[in-house]
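Take a look at this single chain, the form predicted alone, given in structure tokens.
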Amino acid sequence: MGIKIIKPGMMSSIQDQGRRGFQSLGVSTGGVMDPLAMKLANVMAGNPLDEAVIEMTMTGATFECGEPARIAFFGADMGPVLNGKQMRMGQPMELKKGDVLAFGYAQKGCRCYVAVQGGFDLEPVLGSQSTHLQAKFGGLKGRVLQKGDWLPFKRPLLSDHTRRIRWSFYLSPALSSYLGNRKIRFIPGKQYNWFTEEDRERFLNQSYQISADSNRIGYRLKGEQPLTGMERQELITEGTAAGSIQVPPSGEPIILMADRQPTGGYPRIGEVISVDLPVLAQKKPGDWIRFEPVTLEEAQKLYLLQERELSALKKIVQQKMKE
């Protein structure tokens, strides 16, 4: 059976790490906006890190469990309530048939991820269960979740009865401290030197507000002064990457996100480092950010630290589940 959608929330969909290797065919990568929250939810549920999850945005969904299940959720604090009782974020739980789990408005952060042990039994498209909302394929019928939808599980929980999971764990700063962060680190983009020194200083020294005209494709930024001093050179269309900071003729940067187009033709002043993409994913329209440059070597060290922390946490959780 699985779980039933009682209320879908603002924009809830099935996502995983996305479709890789198809950009040359015009298919965007897609996938979760916050890969770290997805991985942490899967770790706590006892899943592989890349198992598909439910991504909830701004306002969470309400679910009714149709069979016993072990679930976990991580990301924005949406005030989860189980059968009318407030629950803690970041702690796995086991649900009985008929249990109702409800999420509300995100008090901190923007996106929350729900993982179920074993994953969801949905047909992959091009090797991924992610919902491609623009092309309308993947996930559940290629769309956001709706009231009355059922999400079947790949396999049922082994026991017919459930128990209260009493353990919790400590998350290191490398894994837990990003939700309220305003600092976005980047390495210089391929066209960084096309911008005048004045523009580069302006980019670093002013704060940017995330525009209401932002979505899973990209975040539009508004600063006090646009970047309009770049050299006028012909730019051949290039492949895009999550975190590319493009600057169109308006001088107001756009950060490409999960559902970005496969190619783009605006100059790139920077590339957001991978460990800070989750920071961006948890920002709402109206939030403010600042940019900070780092070297490629620093970005690689930060990524390896995060991966080591995830690996260590996974071992701890696996041991706890055996107790």
Contents of the next structure:
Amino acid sequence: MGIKIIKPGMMSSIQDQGRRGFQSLGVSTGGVMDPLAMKLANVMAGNPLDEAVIEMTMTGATFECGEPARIAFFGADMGPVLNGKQMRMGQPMELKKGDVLAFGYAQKGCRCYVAVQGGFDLEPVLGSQSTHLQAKFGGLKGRVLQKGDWLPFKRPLLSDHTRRIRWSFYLSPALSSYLGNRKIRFIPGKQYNWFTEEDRERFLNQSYQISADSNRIGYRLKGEQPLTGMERQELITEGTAAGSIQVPPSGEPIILMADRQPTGGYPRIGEVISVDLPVLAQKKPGDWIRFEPVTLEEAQKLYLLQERELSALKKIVQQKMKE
Amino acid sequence: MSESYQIYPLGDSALMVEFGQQISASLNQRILQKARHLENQHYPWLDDIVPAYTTLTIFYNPLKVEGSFPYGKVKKMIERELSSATDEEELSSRHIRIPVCYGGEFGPDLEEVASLNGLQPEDVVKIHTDPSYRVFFLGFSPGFPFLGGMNERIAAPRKKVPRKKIPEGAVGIAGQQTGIYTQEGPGGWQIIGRTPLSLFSVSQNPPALIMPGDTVSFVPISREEFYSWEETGWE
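How about the form predicted together with the partner chain, since we already have the form predicted alone?
Full complex below, order starting with the chain above.
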């Protein structure tokens, strides 16, 4: 029981906040590309913020409920339709057995997250339910969702509903305004000064387009002028972070994303700040971005502020659900 | 003992400690000891520690650090830990023998590596199986060991056109490095052989067969031995 995948969409997988503590064994952290959308979907589903969710990419999936469920979704606008009726993003719903929820092409943004109250009953692997697509473990059988798969729930919906309920509250559309942002803020990195002044200016002044061969491991960027002014120094392989902006000899930056390898050997011009990783995760190939430097102090302030707002929101939703 | 190192932020949730600029076994050993020492402190904000050749990357959760500027706090605590005596941290180091079937279907590039270096294929095998390699750290893919100590006489550049698919267990050479692919995937290394051993399994604890600080040597086996190799537990 749980929900059944009728159509898997382009690339749907189970993800949570990722694996901690195994990077020294060469294991990527993985996890959702857009942690903000995951958290907002979980808030509305009445879950802990980091409960595992379904991450859908570009084209969403179609699900059929095998039992009553309370669900919520957030992120890219994939024109969600429930039994033929248009649905609103960020509104919790109680579905009954046989309901069909369908997502289409992402009109705005790139990734949408589906949360089910209580979460999915899938065995954590190395402390996480995230699907490690390259190493083929975690999530559902270590792979993307396929037609006919069942995702079991951890616990049945306690309120025994045989009718469908749409809760009367929903997340403000303003919360999804980040989908349209183009500005990506970064903290200059350890090798920032390896780049020539000309290259650093170029990096800040030109727009970059997300190229087609971008994925959960990294986003490849195309700018008008490559950053090739640097006298090549050999970098001894060292740690990387989600958001690291690597510049290989081609001079075309690659931003490392959720499934990045824990170590890398290309110089890094900087690291994208945590609150802008969701902005980036919602960019599709062909979209444009610009970089803007910020201080570490500012980045951490923004991150703490976002988390405070999320926990305040969570309290409000909990209150509403009791009413 | 006074330590020389530099600390750099790595984004807003990690920092990197750089202990030197030269790859050496002794520097790497010190880094592994420091990593163990930090792990043993069980800081609630500590998410992950990633040793590499000359650096230690420390991932922290800014939400679990008090105050408005978590980096400043974490940096201070790291500095304090690094200055405390840690030389007595015991690191267990094991020697692991990796059976490898060289050449033929398992090592399609063995002859190329030989001719590039003016050697016979059997010389390459002899030189490759001779040393005891140090495991500096794991990275690239789950359980993939970065090994030091390969003889320069069998060095070979990466393939000009990377292969789309290299099987798990493939043993390769890239420049002056040798390594073992731990999962199937694309790659540009010159493949000289393959081991029937699985280097990473989530059902084992720890999931990686080879750990940083271990030493590894390669032992040649026949095709028949490769196919009849039975996986046993990692004891």
